[in-house]
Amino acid sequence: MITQSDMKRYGWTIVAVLLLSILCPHTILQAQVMQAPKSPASPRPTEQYRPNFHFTPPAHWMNDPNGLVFLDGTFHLFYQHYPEGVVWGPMHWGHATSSDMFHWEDQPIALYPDSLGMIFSGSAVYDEKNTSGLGKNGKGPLVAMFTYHNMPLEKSGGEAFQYQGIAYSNDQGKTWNKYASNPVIPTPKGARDFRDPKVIWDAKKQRWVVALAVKDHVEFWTAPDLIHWTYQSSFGANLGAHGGVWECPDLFALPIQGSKKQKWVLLVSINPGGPNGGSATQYFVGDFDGKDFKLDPAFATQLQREQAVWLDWGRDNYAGVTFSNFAGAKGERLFLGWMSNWDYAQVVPTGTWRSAMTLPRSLSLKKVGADWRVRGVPGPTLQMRDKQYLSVGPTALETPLNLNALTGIRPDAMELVLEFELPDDPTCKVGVELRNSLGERYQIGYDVGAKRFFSDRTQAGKNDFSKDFANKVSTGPRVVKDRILKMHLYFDTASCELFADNGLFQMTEIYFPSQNFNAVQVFSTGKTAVLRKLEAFGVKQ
């Protein structure tokens, strides 16, 4: 029953719910406004396309996340950074810190180029046992391992222009010192692309392991002390996606969902060669004995069928790696990626800054039939919800459900949780559409007949800056056959991240509307799907 006080509290929100019930008499509509929106939480970013809740540099260029490490309650994000322009230039390591992966505090630049070269991608670890001897006052240091890129040597035609160096910090990452005897791994003979070291601690063998991208494969090296490294093995020269350079490997163990066992996962980014064009990240599942990475037999069969297995099917999740010194309650890994694509990253229409990071994702491993799937869901550290605006369901989507009629939710700072019951109709598509007053629109959803998810930014606004940006609709396959489809989405000014089927499918894409999207609707085409559940949340500012 709606009381007079309800009307005073919720006003036209309740009226809109009633009208929908009257206009759709065959629809079972249950809408509950959990808390009516009051005033906007805080002003939107003043720069066009600056995200509300994704990390961006305060100014200038950013690409790969580097040195992700957790220490004493603080997450450290280092990143590829050029502090003098909004396009790629001589690389530094920018630095930001957070206690929750949502609110970030900018820190001074951590690493600058020097006589050995620019500071390319790499990783950071907490050397708790002080194996390196670089600690101080009885405590182990933070140690960063990175690729030096010697541009003059490259331009002169030399091959040995990439090699690995280290730096260390004894004040929790505030200041850094380069190791005096860098490089710690000189360029092997014939290795033209030799970069992006990702270091882990091998507890069984009590030594460090580093995975390095070497043109079209990954090499594994080991050291007792982060300084004296020995080559162990290579992997991947004839496996997975090729056609582009392999970059940013990451090796880690993951728990198998529903089991007490674990498998090893190797992430490898590739550019170009992604499933929808340009940059993307593939993965391999297998076993690692401290020296060799060997494919799991089931994954080897899966790889023959799929050619490559992708972590994210969108065009804008690249070079992502996981945090060292941090694991979830069940051993999950926390992942962060660069939310762009080398096809157009340097020409997107942002102003004083370029690029954002994805939201952190918690990774685990699940067997789906005979296949292995890395499952990614929003990170456990995220506490982003401001107030629950709306809960709806179940309802048959005979017409699009206009969320603006029900609540004052902002589609440029929004989290949506949707659950559909799909009809047996190959013409049916379900999803979410954002619009603005200029008629620009962005759609993301699922095509029942094609059995594929899709992200359509072809009409989402500015796209003339690159012929590759909106030349087609991005798609990716669904790996389960359940009639119930779950979609968890985050929209932030100029980006969308989709986690479908409890994270078994991930898709990340950016877009650039000429003016912010201000309308959002949930739709179903063809035979009507049933919206079993909808929860809409605003995001804290």
The other form holds:
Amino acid sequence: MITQSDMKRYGWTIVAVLLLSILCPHTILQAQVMQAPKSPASPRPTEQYRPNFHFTPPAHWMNDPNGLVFLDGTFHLFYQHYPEGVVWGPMHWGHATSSDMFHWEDQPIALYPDSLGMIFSGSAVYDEKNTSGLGKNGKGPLVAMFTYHNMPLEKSGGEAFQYQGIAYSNDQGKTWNKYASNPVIPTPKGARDFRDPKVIWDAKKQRWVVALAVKDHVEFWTAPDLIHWTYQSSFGANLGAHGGVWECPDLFALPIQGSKKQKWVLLVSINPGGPNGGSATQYFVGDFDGKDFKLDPAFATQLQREQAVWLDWGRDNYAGVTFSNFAGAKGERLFLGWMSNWDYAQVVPTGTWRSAMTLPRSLSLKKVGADWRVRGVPGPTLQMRDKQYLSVGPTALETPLNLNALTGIRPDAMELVLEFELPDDPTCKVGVELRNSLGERYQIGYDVGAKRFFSDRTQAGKNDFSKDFANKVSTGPRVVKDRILKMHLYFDTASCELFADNGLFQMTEIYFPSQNFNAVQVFSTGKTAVLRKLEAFGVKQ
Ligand code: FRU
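Having seen the form predicted alone, could you give me the form predicted together with beta-D-fructofuranose (FRU)?
Once more the chain from above appears, this time first in line as the rest of the complex follows.
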């Protein structure tokens, strides 16, 4: 209850926040981090394909997000980084920080390879109770757990070349010390692929749990102190998508939307084996008792039908994991993925750097009919909104709506909120098309007859760098039947992210027009769909 004295002390902010939490739960996540950034974003050179609002390394190679952790108002993004080249090489952990997930400030490289190996992917936690004893002056440290990859050992034909190490920081992530007695988990006998530790705190059992990707399954290990680890269980060898190697797991509880209960979600990236080729991330819904992860019975049935359940149907959202020590007001998890695909990541036509991260996304869990769906909506991105260029009400889309002519909006820094009323016509497709003066075009939309979303970059510009890049149109199924279709889209210089049906469908794809796209239109083919709503915003730069 809000009292009068509360009102005096906190003013209208408290009322606004409470109202927002009732009307729009995801906004709270945004409200928590919508403070002014502590420091300006580190500038990036003006180069072709440099994103306007997605994180890229200052230079050179980047892949997976690592060590995502929130501490004292700061989001830490570590990432797989090779600071001497634009292709994958000896891995380091690059580092950037942000107070709003939008303005990122570069930090010195956090972890360098050493005599035990390169520093592969992993996670970071705040060891608040100093269980590790690695803290200082009564304060717990940040502890990063990562995989050492020992290349000479691999090359000499040995098997035990991946093992887990830890490092700690007592100055809020500024500097890191490797633990003196690494590795903390040596390679178990026969395990060649043994990597990407994601650590969580089990509050019930008062111990740490780590999920590790082990070739074709996930293993759970536990430790009282982040140092002495014991194997507990394995999951997944015969479930979900296989064929590629399992990588980068993440385990977290999510409240069930509209209920007081929660379920556990296990994310598992797989490469290759994605639904549209190459790398992608699948998930499992179940229960975790601190030892075993067991599939929810409804999810088991769903899995039999769908074979694998995908987080994002586009080709460019891989190795994504969630932030430690941070949850939205309703328990949502904040996720970040690598916006590329191992099929072509090392040959995309960017100059001095390679790869960007996705936008942060807020994940929640919803039952749709008998099925479980992890929903993903843009995370704290409201503060990115610039000018609102256009808002149109219901209009029949007899001819494409050309946003440029109307507004002058830039298709390389743009947010669109669209609502279509779909006609009863299997030949109808609705969507958005970007174009440039060379006639190159990118299309993203929904095919009413096929009941599938699509992303078509086959004519979107440069694609001769890889035979796998634009060999086909990516598609994915709609999981609801509503006549009203909502599409929320973010377009940057070289990427599109679609959140449809309030986040029940996500699709992320990159493209490389020879010249920046400069025209955008909303279209409907076949029998005309009604555009019930269109809001177009610029994105601040
Ligand atoms: C996923 C991955 C991880 C590994 C890292 C190496 O993209 O292959 O499994 O730790 O990249 O850079």
